[in-house]
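Starting off, we have a lone chain in the form predicted on its own, written out as structure tokens.
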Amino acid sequence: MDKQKINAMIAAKTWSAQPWKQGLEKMPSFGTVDVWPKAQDLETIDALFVWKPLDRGVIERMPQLKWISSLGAGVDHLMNDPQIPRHIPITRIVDPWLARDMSNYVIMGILMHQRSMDEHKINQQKMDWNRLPYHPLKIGVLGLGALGGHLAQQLVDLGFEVLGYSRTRKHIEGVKSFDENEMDAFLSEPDVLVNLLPITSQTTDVLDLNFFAKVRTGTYLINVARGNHVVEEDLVNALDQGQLCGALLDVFREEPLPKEHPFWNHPKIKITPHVASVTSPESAINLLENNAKRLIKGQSLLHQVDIELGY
């Protein structure tokens, strides 16, 4: 680039944009930082930072746009948006805080399941001193990217036997790795399945009746990736038939989850409102600053999305 500062636009309807704006304005590589909607001067925008949804017609009003970044780890809201140009670099947030918080949430869910905390709560209400046993669990992690890989390593460090599935085999110490041709073998082993797959055309609806039929009877499911991975009716059937013993769900096809949705009152489902891991502006802004410096110098950007793969 032929200038030393870049101008940015933040489009984040579901989050407050002010912490991002205030943080970026303090960074040396940023000039003007605006928040959508803004009616004027869009022709000077170099970078667009997005959290879903993005209004139609925004991109075409930014002829100087050189970089688009998701404000979270997920990029499906960009990959599925036809107005997003494919010739502009698209990046995502790879933040150690995100990985830490996601791992902590999943570990909480695994331990609560392993230690039968629901039953202990019921026993407390009945004043029943029943020392419930617990057993070692084998954990399967679907998706070994930045979040899934971090989780898998944390679980190994805690002493769990861990298996991982990804498009290609990954080498993580202590993790038994499976690739895309070994899904059936992978599914046959875990007691708990954690979904951290990216959402693409290949993985949408992957958690369906056929998938659940291949897992061990009594498997526990934790979904912290995307709601569109799950065929909801098939999940309910798998729970009702005992193929799954329970599910902890943090993400849903429609958010907020409609009040009439059957998940709310299902006895084997726990729900949290998409809070497993939330991007922290304080941490993520440093990554955006690093990429802004690289953009100014004409260098390739960090954590760039592969358009063909969709993540």
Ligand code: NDP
Second form
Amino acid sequence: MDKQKINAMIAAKTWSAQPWKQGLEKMPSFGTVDVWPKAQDLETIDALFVWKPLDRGVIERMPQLKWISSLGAGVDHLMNDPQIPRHIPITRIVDPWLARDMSNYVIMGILMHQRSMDEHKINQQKMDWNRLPYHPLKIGVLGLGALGGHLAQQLVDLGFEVLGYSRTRKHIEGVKSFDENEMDAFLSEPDVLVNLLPITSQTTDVLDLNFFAKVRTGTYLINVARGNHVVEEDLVNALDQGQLCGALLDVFREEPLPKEHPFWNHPKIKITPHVASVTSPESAINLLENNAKRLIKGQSLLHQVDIELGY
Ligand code: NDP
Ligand code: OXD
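Starting from the form predicted on its own shown above, please give the structure in the form predicted in complex with the ligand.
Expanding to the full complex; the earlier chain stays at the top.
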């Protein structure tokens, strides 16, 4: 590239753009850093950093655009947006803090379940000294990518038996790996299932009646990926019929979860408002700077999305 600095636009409607702007402005490879909907000098923008949703007509006003990045790990908001051109590299955030926070959240959910913390709380209220037993658990992780792979490794280190399911087989020490054709064998073993798949045309609605019928009776589900992985009615049926013993849900088909939604009051469902792991600008800006340097040098960008696969 003939430029020495990248001019960037941040379009992050549901997050505060200021920490990103302030952080990027301190980085040597960035020139101007603007926040959408600033509407001047759009013809000089090289890079667009997006958290959802992106207004219509933004891209067509940026004729110099060379790079689009999601400000999160997920790229579904970009893949589903017809205005995003397919010839411009799209990257996403792969970041150690994001992975650490996701693993911590899921481990919290597993330990709360394994150690019966809800029952202990009820017993405390009744002043009931009931020493509930606990058992070793097998954990199945759907998706062994940047987040699922980190989680699987952490779980092994904590002494859990771990199985992983991904499109292609993985070699992670201590993790029994299943590929995309081995879903049934994978589902027959775990006591806890954690969903960390990306949402694509292949994975939409994957957690349905058929899926729940294949899990062990009494499996605990943690969904931290996307709401559209889950057929909600099938999940409620699986919980009501005891196929699942409980679910910790961080993501939903509609966010915020509507007030009238049955999940809110379901006795076997725990809800958090899409906070399992939130991208920290302080850490993730290092990746954007690294990629800006690469763009200037004409090198390929890190953590580029495969448009065909959709993640
Ligand atoms: P990655 O792209 O790094 O990993 C995706 C994994 O899923 C890979 O192992 C991939 O297999 C596997 N996979 C993809 N498609 C299929 C398929 N059809 N069948 C089986 N396996 C498949 O994603 P990340 O780990 O970075 O993130 C995962 C998701 O987590 C994000 O897409 C996002 O939706 C969600 N997320 C949620 C957050 C929250 O706060 N709740 C925060 C951040 C992310 P392979 O390795 O073989 O390609
Ligand atoms: C993400 C998310 O994809 O926060 O990063 O869900």
